[in-house]
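One chain comes next, on its own, written out as structure tokens in the form predicted alone.
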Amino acid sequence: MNPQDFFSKKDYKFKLPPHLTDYQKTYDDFNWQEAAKEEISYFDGGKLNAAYNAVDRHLQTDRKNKKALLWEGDKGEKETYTFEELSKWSNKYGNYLKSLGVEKGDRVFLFLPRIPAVYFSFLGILKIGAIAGTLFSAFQEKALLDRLENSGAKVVITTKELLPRLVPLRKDLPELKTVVVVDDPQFLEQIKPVSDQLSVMPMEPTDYAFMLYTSGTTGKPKGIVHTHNAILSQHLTAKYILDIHNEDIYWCTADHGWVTGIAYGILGSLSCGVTSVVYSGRFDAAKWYEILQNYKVTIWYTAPTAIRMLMAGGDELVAKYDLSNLRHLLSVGEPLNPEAIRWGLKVYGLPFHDTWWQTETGSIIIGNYPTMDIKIGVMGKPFMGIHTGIVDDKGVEVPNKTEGNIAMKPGWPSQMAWVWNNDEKYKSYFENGWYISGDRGWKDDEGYFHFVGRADDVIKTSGERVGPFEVESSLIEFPGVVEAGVIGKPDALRGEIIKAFVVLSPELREKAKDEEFVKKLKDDLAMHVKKNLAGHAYPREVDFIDKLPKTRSGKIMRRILKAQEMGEPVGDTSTLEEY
């Protein structure tokens, strides 16, 4: 292995330390139940509630006056939560849905830009036993409609300025009896005398808590849901993995309408009793190295997008802010690019930890852990009490350094429990005793995840797999590319060939306005993959785009470069960022 593609945590210099010290030997002796009994707080028969174990349970210790929450709005509103003011409200918001006669199992679902009243509302869903849902602020009429009407929704929590979107589908959801608008005047005069006070239900560790709908390919979103039990994955995740001490402040950039931004943005972070930065704006460089220096934020947990878009900032920007509170670097949604590891080692002087996790999975399932050395553009190994291996189609597993499916056995507590009203898809993701991820990889011999990418995405040219993803790691080492995706396109002689779609500087765009810099450029680029990748996985074409489609958690959308090259239909797009 290259040197510059291997960090070593041999004498690395931590601030604080890490709670796992030896990863081998805590993932040989973990039992999920010995772990729940030190972790979590359960109620008489085994029952729990996690946003009890989020938020409640801390006001029997010194975190009742603690800060929970640390907010900002995009016009630079600022407000305080402490856990004993975030438990008071999200009781109020619980009483409040329990007066609208919203009883366990009714689907509640939140339609909220990034504002206090997430954090309220989802938290007092959970307490009364109902099941929250969470919507981007982003979505159009068609997304909207799909998901509520699809999980039957009784309640939809929203604001003022996104009421107009749900108004015209009133008519074609018979199972929505109320929208609640949380910054209306009524609503506030209605929820000043509403108790504070709230008896939270205890639930089964099996009984539904959440759901999120996720797009495909083909059909209409599907909705995943996870139980209670989920909690204690995502509790222990954001101790061993986000490194979480009493003292951190952290900010995950990630929206609640995206599975990180429940699972560590709201109930495995406050679970572990952290101090969250949450902010409400757009991206913008400047105004992130502001929080980050702002608040001191020790732990930072963000999307290999904002990575790239920060690195296309520049280092001199970096340069202007006092970042030395930072100590621990994560990434997530997909995987990272050794070039941003590596940039960040420079202008930081702390790698990102890159983690691998789904929706459907709940919490994260393979990572770079703190005391862990990290293989730069490596996945990591698998958490604590999941078996995580690689299997062929039919669920064999294959040996090592042998690509395949990226499965685990099932099990670990936040595993999604069902795809609502769909057996028949639920089903579809298990084969021989593995759930199947619809990811492909490799394992090393000594223990690490390699991602090769979707496998609806792998490229097959002349007789050679390649993975887009070691291909647009490739591209972006090449100076001036910010982003690049890649997709195999048909054709009569290779099968496939490779085709990348790439984002330019502002400094090489304008140089590209020169057809032939273009063209030398293409060559150059071509010949850069073939050197530093493989004779065979070049582009042979290569588009120069303002944007690549991306999911909102910053997934590259290889689908719908492929069908707009195709001319094809581009499926569902509801859950796309906005452009």
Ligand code: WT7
Given for the second form:
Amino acid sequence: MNPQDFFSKKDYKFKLPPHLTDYQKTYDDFNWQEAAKEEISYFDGGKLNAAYNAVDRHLQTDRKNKKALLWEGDKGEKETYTFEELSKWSNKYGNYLKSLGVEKGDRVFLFLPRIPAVYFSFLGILKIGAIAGTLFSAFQEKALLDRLENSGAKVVITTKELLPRLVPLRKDLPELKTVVVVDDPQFLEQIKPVSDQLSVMPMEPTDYAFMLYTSGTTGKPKGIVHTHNAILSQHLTAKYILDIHNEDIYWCTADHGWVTGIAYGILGSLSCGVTSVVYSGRFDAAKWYEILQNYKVTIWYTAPTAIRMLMAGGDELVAKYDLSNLRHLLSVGEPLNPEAIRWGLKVYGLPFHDTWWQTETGSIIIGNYPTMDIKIGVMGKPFMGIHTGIVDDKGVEVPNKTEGNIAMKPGWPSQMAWVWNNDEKYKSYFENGWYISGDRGWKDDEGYFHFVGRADDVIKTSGERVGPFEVESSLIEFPGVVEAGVIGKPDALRGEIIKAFVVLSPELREKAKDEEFVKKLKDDLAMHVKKNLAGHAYPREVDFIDKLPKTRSGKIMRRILKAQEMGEPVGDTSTLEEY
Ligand code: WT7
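Now show me the form predicted in complex with the named molecule; what you just gave was the form predicted alone.
The complete assembly is shown below, putting the previous chain first.
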């Protein structure tokens, strides 16, 4: 390996001694039962509650009055909550939900911007044994309807601003009994007298705690369900990979609408008792540096797209801020470019540590550990207790340095427990005793995992997972669109952008001979998807074509659209209908 592709930790000056000193030894000696006994609080009979572990157990320690949340709103509002206050607020929310008739196993969804009520409600839901679901605040009606309908949500928690997107859906959601509006004066009056005392429901480790909808290649988004036991994986990875110490100030930039925001924005991080910064505003390079500086952030968990946008913000901007408290940087969501690591080293004096995982895995599976040398551009090594390998499509392990599917032996605590109401989909993830991730990669002789790409057509745009089918479905709702095929097109800033190939009706095709009309139509299509599906899932590029490449059975062959777009050979077309 070229020395410039390698970052040695030999002479690295650690500001705090890392929790994990010897990766290999810890990996070899590791045992889930032992780890659980040491790190997680259980009730009688082996029962537990993830929210109790995240918050309430700290009240028995000197963390009771420690700051749990340092919140800043997009208009500069500031609020702080201690662990005790967070416990009491989540108790109030839990009691309030009970008064609405919410019972164990009921689904309660959060459709909220990043405000403290996210914490009160998410934790309150888990405390009473209900299942918390999260919805990204950029979702529009179609995305909301699919998720709320499939999950049979009983309650949705939202704000005045987001409420109008839910109102028209209620007639189609017979199971949705109540919509709680957390900033409505009436609710604020109602919650005031509600007791802040609650006895947390002890749960079986296998009981469901939270769920998230995520996209695959085909069909509607799938409800990935996680158990209370997930807290064990989330806590341990937060400790050993994020390296959270009691004295840290931690900032995870992810939204709770995605799994990172839950596993490392709520559960795993709070379980380690850390003070977390929560910023609700949008990305802005100067503002982000201000947050890092003003809150004296020490651990920062972010995403490659954000890092690339910060790079675009320039080195001079970084120099204006005092970022000397930073000690550990991490990234997740897309391939972390070597360039981004080198830039991080130059401007922050610290390397970004890549981590790889998925909504389905519930916690980090592969990562670069604080004490481990970094092979720049490589994802790192598997977490303890999880046998991770590279297998072929039949689920047989392949030799080192051979490309295959990144796969894990099932059974780690935060492995998804089910796909909501979809046994078939759940089963389809497993092959010959392996969980198949849908990502391709390879392992080198030193046991580091290298990322190659997705095995399917799933798009990653700005780190967010978008299913081509959802976008295609939205596009064909537009009058005059006959068919659409959607791909992820590589993009220097966003990783991928969404590109749509659209077949128009004969009338529109005639009109589309006019350049002005074409320009407007492209804008209208983008706006249609933005308004009906989600703000982040619209096509930034649209091409009009006469016919989509399809298999004889009628499936759109997106890989051919992609190869053509990239000017690459189209590969095997033997299953293609006449084209
Ligand atoms: C997909 C999962 C889990 C947190 C956020 C994403 C891609 C994730 C990496 C990485 C290259 C990565 C994969 C994966 N991905 N981390 N370090 N390097 N690709 O969760 O939305 O479920 O997406 O994100 O393709 O399958 P998600």
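Positions refer to the first chain, counted from 1. Treat the numbers as computed from the prediction; the structure is a model and nothing was measured. We call the rigid core the largest set of C-alpha positions that still match within 1.5 Å between the two forms.
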property: Core superposition between these two forms, C-alpha change of residue 495 at least 2 Å; result: yes
property: Large Cα move at residue 506 between these two forms, threshold 2 Å, rigid core; result: yes
